[in-house]
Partner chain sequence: MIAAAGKVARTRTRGNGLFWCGVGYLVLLVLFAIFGPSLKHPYDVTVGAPFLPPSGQFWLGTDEIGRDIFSRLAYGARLSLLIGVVVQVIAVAVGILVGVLSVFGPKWVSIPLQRFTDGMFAFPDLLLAIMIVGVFSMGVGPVILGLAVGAWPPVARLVKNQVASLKDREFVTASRAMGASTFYLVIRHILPHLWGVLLAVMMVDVAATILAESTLSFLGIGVQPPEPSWGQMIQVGNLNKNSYPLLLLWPCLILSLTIFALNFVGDGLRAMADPKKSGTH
Amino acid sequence: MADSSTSSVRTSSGDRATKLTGRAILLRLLYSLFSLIFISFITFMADEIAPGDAATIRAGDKVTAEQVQRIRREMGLDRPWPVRYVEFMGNAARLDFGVSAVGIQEPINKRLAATIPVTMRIAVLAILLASIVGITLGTIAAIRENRAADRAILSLSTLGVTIPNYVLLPVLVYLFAVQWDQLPATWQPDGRRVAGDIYYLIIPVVVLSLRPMATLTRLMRASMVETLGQEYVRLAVAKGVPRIQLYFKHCLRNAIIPVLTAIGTSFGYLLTGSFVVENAYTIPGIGRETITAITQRDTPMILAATLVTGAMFVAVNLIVDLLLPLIDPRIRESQV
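How about the structure of this chain only, in the form predicted on its own?
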């Protein structure tokens, strides 16, 4: 009877925990949806209150006011902005972003399909490089706290945080492309035979990874130093647990939790930081496409690019939020 009662209590607790976890996931999804709506609304209103519109850009300089009004009616810009915004969001929910408002009026989905993989590839490679190097250097700095290795790593991480992308990129291009002729100066092929386009990814990936690498290094060091000072670590040392096992099996798993959260935020930084790098390095990604759309007042493309990059940022942070409870049971219990 006692075993049956205990089993019933455990089952009831497990069902309650499952429901609460599902509710927490649903709330995160709703918050993510509200975030995307807010991003799209702010972008739409910023374009709305700016002088001129896409019809003016398409019409050019040598047209009459009547011709501009006719183009505005053809593009649907004469309707009230709430109607146009609701229409845009309804179409976006079906992944239909319409056509570009300038040029040959190419379907926006086609342009996104061509540019998003490029940006995602660079961002993923950059965050992997930043995570591997940052976690490794941060761990070494914590283990060698207040020693020469620790001071050197902290100095390098400070340098990485302070140097902006628009300064580092031309420096690397000048050194590796102009002076030493080892890497391409732009994304455009220069006739060299290489395996795929990795040859063209090296400089932009390194440039984008430097700042998050420095941030993750400092965060990992601080978290690891705190973990090494815990009571269970001192007890493990007293029991003679090997240092390698202590650092990488026991300490690293607990110290890496806040770093994982920072990785999600850093990935969002890479998506937005890539705008400058893509435009300067002529990378055919969504960042360069967005900057071009802004200069041309291509409102549909601006809205689509902003919404898509915002969705990628929210999705990455949502994945991190869902993974953390699986890695650390204490987070799961606190949520429940």
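Can you return the structure of this protein in the form predicted in complex with the partner chain rather than the form predicted on its own?
Excluded here are partners and other molecules; the one chain stands alone.
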């Protein structure tokens, strides 16, 4: 009975809700745009404040100050910074990041196009794994609050939060690749793989997913414990709703909302975690590309990689926020 009345309220206000959501979506998009502009501004300013610029890098060591000055004029670096910032942002918006400062001066967007899909595939698989396992374990822990299963899950998640990627990865490689010879010890380019793709993905995906998994587990547990203590749950228990239905129909949908928001934030850990995993497992992704760029002092590449990684983070958070109202009608209606 309670169910039918809420659903009728929902349909009557459905029309209004969609209209409000339209405006909320627009605001959220503007907020993402602001974040992107902010990231580009900080990135640009960091480069401005840092000693040396593109002209000194291109000129090399054996030139006079006048020659550097001439190169600077040719590259347009003598113009005031607001002008150059607008130009930088305009180019970035058209995905034109200039050319790399070292080697054959390859266009940077070509290198980004080659590396981003590799990183994204691993990151998306890792966040999916982390979400599914985290939500499941968190729910189990909450249902069995303060029993053995709960204690075990909590201790494991403490381990997961504190053990860094670069400790876990070598340990897993040592055990599964070196000692037991079941999984590959490093990444191989497509042509040289001996078995299916999945063998190469297991270690990096598991390592990357561990920390978000632990965070999401703890959050899901806390959220579910809180939900289980609510009045309406006690009413449902009193009414004699079967346990399974109680957990999955009445509680999960409410408890999961803060967890979904956290998935977006966890994705940030995952992106920087992939810097470590890609370097230690020799995966040709954006993280490895960035570290190589830093050791070669390839500033344009560093800036582009920062922008793109930041943009991926902003995009994932946007997607999560846009999906939330689908799950929680209260958000649909509160977003005025």
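Here, rigid core means the biggest group of C-alpha atoms that superpose within 1.5 Å across both forms. What you are looking at is a predicted structure, and each value in this text was computed from that prediction instead of being measured. Positions refer to the first chain, counted from 1.
Core superposition between the two forms, C-alpha change of Thr292 at least 2 Å: The answer is no, as the C-alpha of Thr292 shifts between the two forms by less than 2 Å after core alignment.
Post core alignment: Asn279 C-alpha displaced by 2 Å or more between the two forms: Comparing forms between the two forms, the Asn279 CA shifts below 2 Å.
Rigid core superposition, Ala311 Cα moves 2 angstroms or more between the two forms: Not so; Ala311 is displaced by less than 2 Å.
Distance the CA of Arg70 travels between the two forms [rigid core superposed, Å]: Comparing between the two forms after core fitting, Arg70 shifts 7.3 Å at its C-alpha.
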